[in-house]
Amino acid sequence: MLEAILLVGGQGTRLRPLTISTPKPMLPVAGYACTEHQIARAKEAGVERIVLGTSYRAEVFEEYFGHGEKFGIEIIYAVESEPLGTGGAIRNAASHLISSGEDPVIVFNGDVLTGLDISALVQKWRTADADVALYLTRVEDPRAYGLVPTDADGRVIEFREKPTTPEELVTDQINAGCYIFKRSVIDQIPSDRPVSVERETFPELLSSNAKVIGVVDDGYWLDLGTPLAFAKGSADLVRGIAPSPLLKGRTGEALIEPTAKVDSSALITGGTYIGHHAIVGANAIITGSVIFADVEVGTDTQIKNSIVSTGANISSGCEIVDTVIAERAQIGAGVKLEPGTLVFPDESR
């Protein structure tokens, strides 16, 4: 049986105010919780059992997913009572695995949107007889990420966390947040304290001459850690740029839930998602945005590259660009919000 660990314990502070009441991995992306897209991809790769490593608002995940009956995959929960770091979270979740010894365990982060062929990564791990295989991607500016240079055979040379000088920019390959571990390697991670898999576990594996390989995949990859990235990821899913098994046959310029009411004169483009029971008024223009359930958008309002959360009300004649509007917020008629504005719950503008 192929098993996986999905790390979904982060608080998503960079996504506030959206994450004040909802864990980041449970925010809807193109109409589905981000975690649901990832579970669907894991199932597509042959995973039959998945352990969710939770912490912040852990109960939300179990309420939504149960034990996986509706999703065709067994789901188990490993809750952190205190933050354990990435390595500690993996070790904590491992106590719920049934695999052992040489078996592969897929581990992936809960805040990444990717087109990775997970089953192909598992096969490369098998072929290389590796202890760990890392999914790597190339980015134009890698300074905000952990760098992972490899040799000609794909073996990892070192790990460099978030370089601060030009001399440290030894590669554009970064850790993309998905790994294949030999189960016995996970069991070596300390269980009695916080551990960083990036700063401690992986470097120690290299020091002990373990076989750690990096597999570069140049397909779709996006870190959903910021509001604008979140909006872009949702739009890319809707337009079919980012793949998801959940959206096969439903991609296009917009994804509008059947219960939403959108005036026929409104223009909805750029991968916009319109949620359940949302109302969009006459001559509204919405581009590349995420409109949650029960939102009201007034006539002649323009919204671009923004997120409008559940129950918010935007009056007529507004201009909303690169903005995050939290649940139940109220935007008065004719308001123009500066790019980068964050509107918190129950706030009026």
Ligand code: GDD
Given for the second form:
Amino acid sequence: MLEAILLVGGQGTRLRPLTISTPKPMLPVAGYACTEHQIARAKEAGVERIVLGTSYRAEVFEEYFGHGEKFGIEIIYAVESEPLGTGGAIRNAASHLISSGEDPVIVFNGDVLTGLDISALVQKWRTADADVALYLTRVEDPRAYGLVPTDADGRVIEFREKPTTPEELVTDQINAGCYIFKRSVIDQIPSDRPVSVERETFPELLSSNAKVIGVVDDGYWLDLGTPLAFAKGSADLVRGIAPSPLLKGRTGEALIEPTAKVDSSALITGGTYIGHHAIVGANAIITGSVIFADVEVGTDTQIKNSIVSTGANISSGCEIVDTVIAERAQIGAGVKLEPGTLVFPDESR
Ligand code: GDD
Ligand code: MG
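Switch from the form predicted alone, shown above, to the form predicted in complex with this ligand and output its structure.
All chains and molecules follow, beginning with the one already shown.
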């Protein structure tokens, strides 16, 4: 039976104020929690059991996913009372796995949107008889990620998490946040303290000569860690640029929930998502944005590449670009917000 661990315990600090009450992996991208897209993709790849490694606001996941009945996959929860870091979370979640010894265990970061062929990665891990296979992608600016140079045979040479000096920028290949572990390798991670898989486990495996391979995949990849990335990820899903089994046959310039009321003169485009019971007034223009449930957008208001959270109210004639508006915030008529503005819950502008 193919099993996976999904790491969803991070605080999502860079997505505040959206993550004040909702953990990052539960924020809706294109109408579904990011985690839900990942579970659907794992299921498509033949995964039958998933352990969610939770810490920050653990209860929210269980309320939503239950034991996975609705999703056709068994879901189990490994809750950390104190965050154990990525490696500690993997070790903690592994105690709920059935797999043993040489079996593969798939591990995903919970905040990544990808078109990775998971089965192909497992196959490469198997063929190489690797201890760990890392999914890698190439990015223009690798500084915010784990740098993973490989040799001509695909063996990982080094793992360098978030380099701080220019000399360290030895490659544009980064850790894309999905790994195949041999089950027995996970059991070697210390269980009694926080461990970073990136800063501790991978470097140690490499120095002990374990077989760690890197598989570069140039398909769709996006880390949803920042508000702008989050809006882009949602728009890419809506437009079908990022793949998700949950949106098959429903992709296009906009995804509007049937309970939303959008005036026929409003222009909703660029992969915008409009949530349940939202109201959009006449001549509004909304591009590349995520509009959560119960939001009201007034007439003639323009919103671009922004996130408007549940129950927020934006009056008429506003200009909102590259902005995050938290739940229940109120924006008065004619307000123009500077790009990059964060409006907190219950705040008025
Ligand atoms: N259960 C649990 N407990 N999960 C955690 C913890 C923890 O203590 N800390 C982080 N996580 C989860 C996060 O929720 C996220 O899904 C994943 O682990 C990675 O943590 P992030 O905080 O998002 O890390 P990052 O984005 O800075 O860097 C990671 O992802 C990059 C790719 O997106 C690293 O793995 C980098 O090497 C990688 O390049
Ligand atoms: Mg991240």
